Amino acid sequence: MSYKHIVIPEGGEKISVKDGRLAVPDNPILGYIEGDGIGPDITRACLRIWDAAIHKAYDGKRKVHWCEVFMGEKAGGIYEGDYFPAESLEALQDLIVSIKGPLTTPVGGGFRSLNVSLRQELDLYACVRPVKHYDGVPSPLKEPEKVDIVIFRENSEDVYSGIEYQSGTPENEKLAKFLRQDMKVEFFEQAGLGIKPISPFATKRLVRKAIQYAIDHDRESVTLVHKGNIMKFTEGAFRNWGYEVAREEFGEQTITEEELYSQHGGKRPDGKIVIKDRIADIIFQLMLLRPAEFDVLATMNLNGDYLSDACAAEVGGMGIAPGANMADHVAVFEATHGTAPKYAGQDKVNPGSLLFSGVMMFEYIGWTKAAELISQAYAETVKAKIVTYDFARQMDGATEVSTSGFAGAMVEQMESGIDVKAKQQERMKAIEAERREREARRVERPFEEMEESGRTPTTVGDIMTRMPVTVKAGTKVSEAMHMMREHGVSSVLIAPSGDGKWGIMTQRDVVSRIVHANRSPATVKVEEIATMPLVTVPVDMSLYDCSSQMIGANIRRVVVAQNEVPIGIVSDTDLFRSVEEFGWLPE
């Protein structure tokens, strides 16, 4: 493909897609857009760092051939005022993987945001934002090292669809009339109206990418973030469709959080990704109080916009927050901050956002050794307190350097020799220790752990008493009573004998069928006073349906069974506790 102003570098090969995966040569051509404002400063610095890392990591056997693509103000000067040239769009599609600095949108009517236009024209439906703390970076949190998440934000629907009707316009009045008269909806007069479409197609492709990322990067969980308790048919549907993708397409690799508790006793099976969901407002609190609980978040556009910026503030701010906009294969990595024109050309600002977007890019093409080297060199440089002005003013004894000076310090760190493998092992050891600690809490106090981690019980599997005390048929009631007192329980299960039927003996049975009947517990067998056969419910039965079952059968507890084998007990006390601690929303 020939271009008017874009020059494809000689000696490089383009990335291609084979069998649904990227095919990356050792000399790939990657596109870059310099950006506006501070863009040239940070791009020059990052290109220097990236090239040095690749050379060091692969002993000169790999090399990126950089192809400059033009957008924004620089494009306007080259393409006679066109800030968004068609050939630049074609080049980004052709090169598949590119990175860009911040872009400004021209002042004046008729100009769309260049960033939004780029996402829409290339259908870059997933905005991916990793948020991770690096040693030495100033943070408002006490334990910022526990923040290590990746946010997948849907890029094409929700508020980004741009379906709005201004108050007082004929279009607004037409829609308002339809809503009031035909749909019987009530709202204030002269209200501006907006529509937020959420579709199964857009939802599923985003969640699919998030789950695959979690699998590829050995993450522990994917959390669907939504406001489905209020917006049931848009954000609630996002949640439901997300679970559908996990169940139908990743059934062998995933389990739900409900299954984690009900079937596995809080222990995550090796290699399984836990799929869970949280209400949007709750997740903001949890990202401050319990950030280690979360790995990958998948959410809609507006939630993701707020959440990614808020989380970035926990680990150093937007100045070091990386990001990417991705289609199935085409990806444009980007600095997530603005152009900061007052610092343009001053060689002053922190290049971290674009730098770590490059780290994401190298991970995306499979060059993880270079990516890790850059991350480690950055951490070592900051720990040495060699930083740009934004961090220097927050640190005691810092050495303030320019953008290019920071790049030079990072290159020196890489050249001096960093034991990347040792650092990786140290990090993985800390991650595994944190995972084991969380698992122990889930096993030892599941109810409290659910509450503290933001999970609201919805099924009997969430609140049941696991591993109920079981006795054999033929056991004397006195012996069973001793076991009940020893274990602090109000009932025991009776294992089946020849008839294959399970039973349950409760404290009430002892009172009514032993004490009131004036019989000796030392001579009566448990099956003589037990309730048989059991009233059982499946592990995924809703709490509402469980209450209906108990009321209908005039009983105080039911046995939760799986494959006809009891695995837990739910009592009216458990239901009461759940409602008292978590509240109750009518179905």
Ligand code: NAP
Contents of the next structure:
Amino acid sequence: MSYKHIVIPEGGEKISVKDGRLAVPDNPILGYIEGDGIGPDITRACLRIWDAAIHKAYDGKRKVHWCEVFMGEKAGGIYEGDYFPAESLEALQDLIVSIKGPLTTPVGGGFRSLNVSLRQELDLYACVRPVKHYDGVPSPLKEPEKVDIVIFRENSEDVYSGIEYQSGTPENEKLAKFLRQDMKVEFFEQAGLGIKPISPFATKRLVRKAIQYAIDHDRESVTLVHKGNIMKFTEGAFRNWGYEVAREEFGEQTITEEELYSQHGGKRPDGKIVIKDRIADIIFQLMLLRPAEFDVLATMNLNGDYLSDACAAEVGGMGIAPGANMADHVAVFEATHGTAPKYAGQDKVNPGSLLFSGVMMFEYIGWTKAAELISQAYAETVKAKIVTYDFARQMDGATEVSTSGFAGAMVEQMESGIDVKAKQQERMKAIEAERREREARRVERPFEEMEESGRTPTTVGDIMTRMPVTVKAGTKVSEAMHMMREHGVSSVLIAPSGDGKWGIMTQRDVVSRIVHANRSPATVKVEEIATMPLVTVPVDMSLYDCSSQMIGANIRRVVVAQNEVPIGIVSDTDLFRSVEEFGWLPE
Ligand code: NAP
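Shown: the form predicted alone; wanted: the form predicted together with this ligand:
Below is the whole assembly, all chains and molecules, this chain first.
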């Protein structure tokens, strides 16, 4: 392909896609857009750091051949006023992996935002925003190091689709009339109207990408964020389609959180990604209170917009938060801040956002050693309090440097030798210890964990009392009663004695069949007063269906069985407690 103004560097090779995966040579051509305002300053600094890191990490055996692609004001000068040249779009598609600085959106004149146009033209449907704390970076949290998440925000639909009708226009009135007359819905006069499309196609491609990322990066969980308790057919559907794609396409690599508790007793099987979901407003609280529990988050467009900025602010990272917009393979990494025009050309601002977008980009092409080296050199430089003006004003005793000065300090850090492997191992050890600690809590106090971690119970497996107390057939009632008291339970299970039938003896059986029947608990055997066979339900039965079973059979507890072996009991008390604590939304 030949371009008018874009020069493909000689000596480099293009990245390609083979068998659905990126094929990256040792001398890849990567695209870069300098950006407007502070863009040139931060791009210059980052190119210097990236090149130095790659050289150091791979002893000169790997090298990026950078290809400048034009967009924004610089493009306007080159392409006769065209800020969004067609050949730049072609180049981004052709090179597959690129990085860009911020772009000015010209005010007035009917310009669409260049960033929005770019996403739409290249169908970059996933906005990926890692949020992680770096040592020394000022943060409002007490333990910011516990935040290490990656948000996958759907980028192509939701209320951002632009299907909106202004109050008072003929289109608005036409739609309002249809809704009132044909759909029989009510709303205030002259309301502006917007449509929120959420499709299985867009949801699944986003969640698929999030799960694949979690698998490739040894993450623990993927959380589907939604407000499905209120908007069932859009947000609730997002949740359901998310679970569907996990089950149908990643059945071997994933388990649901419900299965984690009901089938694995809270212990995550090695290598399995736990798929869970949380209500959107609760996730904001949890990201402040229990951030370590979250790993990869998959969100719709609007929720993700709010959440990614809120999370970035938690780790003091608004100025350094990186990001990327991605299609299946084509990816454009980008600084998430704007062009900060008042600082343009002053060599003053923090290059962190673009720098870490570069880290993401190197991870994306599999150059993890270079990515790790940059992250660690950054942490060391900031720890030494060598920072740009924005951090300097929040730190005591900082040495304020320019953008290029910061790049120089980082390159020096890298040259002075950082033991990347040792630091990486140290971090992995800390993550492992954290994971084990949480696992122990899930095993020991599952109900409390559920409550504290913002999870809403939906199945009997979520609320059952695990490991029911079991006695052998032939045990005397008095002995079973002592065990019930000792364990604080109101029933015991009777193990089968050969007929394969399990039974249950409850406090009520003792009242009616011992006390009321005037018999001695010391001589009567448990199976004589127990109920057999058991009424059992599967572990994934919904709470609603469970209540129907209990009411239908006129019983106060059911046994939860798996492969015909009882694994728990659900009683009136458990249902009561669940509804009291988590509420009940009628189906
Ligand atoms: P902005 O450019 O992000 O700047 C707002 C403030 O954020 C700056 O004044 C500065 O704060 C701080 N800041 C931003 N980048 C920084 C950096 N690298 N280092 C340190 N501090 C940094 O937002 P804006 O002023 O609202 O937008 C300006 C232009 O950027 C607009 O034309 C907008 O359309 C465009 N924009 C582009 C993108 C994009 O291309 N992705 C994104 C957002 C906005 P202090 O003043 O406190 O020092």
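Superpose the two forms; the largest set of C-alphas matching within 1.5 Å is the rigid core. Positions refer to the first chain, counted from 1. Computed from a predicted structure; not experimentally measured.
Participant: Using the core for the fit, does the CA position of residue 521 change by 2 Å or more between these two forms?
Facilitator: Shift of 2 Å or more: yes.
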